[in-house]
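In the form predicted alone, a lone chain appears below as structure tokens.
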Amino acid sequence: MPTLIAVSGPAGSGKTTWISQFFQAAPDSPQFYLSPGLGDISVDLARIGYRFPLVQVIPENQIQIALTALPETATVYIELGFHLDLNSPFFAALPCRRVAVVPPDLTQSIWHDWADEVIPGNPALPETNWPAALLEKPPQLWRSALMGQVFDPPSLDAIWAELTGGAYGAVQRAKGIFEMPDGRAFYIDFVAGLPGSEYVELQIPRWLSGRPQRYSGIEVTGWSLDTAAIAQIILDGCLTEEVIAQYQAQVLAADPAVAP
């Protein structure tokens, strides 16, 4: 039988990081990844697909079919977001190993009750000036696809600093895949309580022929989020087609070897 491993935990606890350590460049058996509840494409689905091309990413609209047609030697990692009901009939019926990735100082939670195994992940939120009544509410999840949009690094850095600095609400987690004008794409990850943000260049071909036609997007989790303002500041930071074309022409003139 295929091996099913379901992984859950709070936002930013390190679920995707824990799963990623098992994805090998040349796996001995087929490896699959799915993350239900976020649609057919999301930041995590795209990031796994970009980083691990041998891992088969299952879109949400194909989950039911895929789970019934898996090779017997397959290993499937199922990432369950904090917003999902772990007691739903679908998850309860899955014959899987249940792993909870939780902050090390969290000793009791719905994830502990659900899991077969508990893995210490990132620390819980630090002390903040956020009202206690605010943190008692479930966090919001806001996300937006950005396919075709390109950002220059200084503008993106300014947007990210404002967003994670609390200008648009109490942000617990922010992550995204962003296209640069030189054709590269970066994954950026912020978790409240951890120092700074992680910037990782994705090892995928440069896109130097107009607006990129591959997935990029952003996801923000937190409380009292001004989603309209977040959407507007991101829109304001996008480059026009004329500017994108200028950047791409400069890159190609400097190094014709990177031409698509």
Given for the second form:
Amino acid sequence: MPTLIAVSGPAGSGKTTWISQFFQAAPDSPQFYLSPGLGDISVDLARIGYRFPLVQVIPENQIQIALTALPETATVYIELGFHLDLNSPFFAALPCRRVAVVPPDLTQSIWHDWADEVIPGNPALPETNWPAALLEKPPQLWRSALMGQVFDPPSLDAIWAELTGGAYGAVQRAKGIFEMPDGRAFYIDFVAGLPGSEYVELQIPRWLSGRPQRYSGIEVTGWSLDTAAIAQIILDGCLTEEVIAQYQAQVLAADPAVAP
Amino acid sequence: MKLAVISCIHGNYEALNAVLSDIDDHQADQIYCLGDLVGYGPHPNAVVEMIRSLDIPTCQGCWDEDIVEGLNACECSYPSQLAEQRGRQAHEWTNQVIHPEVRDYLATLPLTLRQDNLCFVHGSPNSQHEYLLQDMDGFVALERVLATEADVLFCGHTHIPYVRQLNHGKLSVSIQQPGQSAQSQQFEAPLKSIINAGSVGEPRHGRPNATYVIYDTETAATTLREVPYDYQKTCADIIEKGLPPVFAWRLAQGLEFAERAEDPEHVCQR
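We have the form predicted alone; now please give the form predicted in complex with its partner chain.
Following is the full complex, with the preceding chain placed first.
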């Protein structure tokens, strides 16, 4: 019988990181990953797919079919975002082991009540000067696909610093996959309370033939987010087709071995 | 004689008022202004009117020049595509609201001011657009001061205040003409100083406080002043006037709005 493991917890607690540890080694049985509620593609789905090519990532529109046709030896990791109702009939009916990844200092929560096992994750949101009334409301999730967009790297640095520094609202979590003009793609991850942001180059082929036709995107969780302004600065940091072509030509001229 | 040197006000009337008040408290005999009266901030006309009404000797900054001549920033000015777009937005806004007589006044400003062994410029003696960064090559820094024939060069433009002493030293130059053996020449370079006044209206030192310099011509004592002011008022005015709201956030953080020099090796071509 397939093993189903549902993992939940607050934003930025380390759910994807906890799951990823089981994907590190070459699997001796089929491994699946899904994250319902985020559509057919998301930053986490894409990152898992890019990072662990042997893991089968299930898009949202194929979840029902995939779950009924699993190999007997399969292990399925189901990541449940903070925004999902854990008591919904669908999740309640899932025959799975329930794991909550929560901040170490959190001792009582809806995740504790729900889980079979509690894993200490990243620390809770540190003390901030954000108004307490703001934090009483549930955080807002804003997402945007960025497929085809290539960033001016210094602009992306400025955008990220402003976004995580609070220029467009109180950001609890931000993560994204971003394409660079030299063909590389980076995963960037910010969690309020942890030092700095994590930058990871994705081990995927360089894209050096026009606008990348593979997933990239951004997800921001927080309060009072000025989503129109965020969308605008992201666009302002993207390169034109002409500039992308110039960069790609330079990279190919400098090192023809990187040609696709 | 006690001098107060201010620079880079950038249309921030609140900051200018606070700095003028601080200068009053320190009983400076004379104020010099190193330009960039306008640009980025919400009150360019009021700032210029204040400077004119006090008859403060002022040299022309790069933003003042751009409002007269059209946008002409060097490639060294902007660290990113995003910053360049924001710089253009700020220029266009300022260009629209500036009064004709203010534009005419900015056109009359000199590039350099002198008082005895002191020289006052916005960026460098070469150009209003050139940055004299604190960690730039010592030889280039010395050349810039020697070019003015002054002992102390006051500049702004970087928005980060500093004092740099170029100590008494000996320069050796080897010149070789084709077909001739190399000839060595030596020069004595006396003590020179570069004093950067920082920025009144758009500080980039990580705090919102305005900065300027007090200089004693008798003792050469230099005091870098940091003056708190009601920056929230300027932030509110930035938003109310329709400038990019992120300028308000950056002002509150003490970060550059758009321009930032990064490369001390860069020689500005403007």
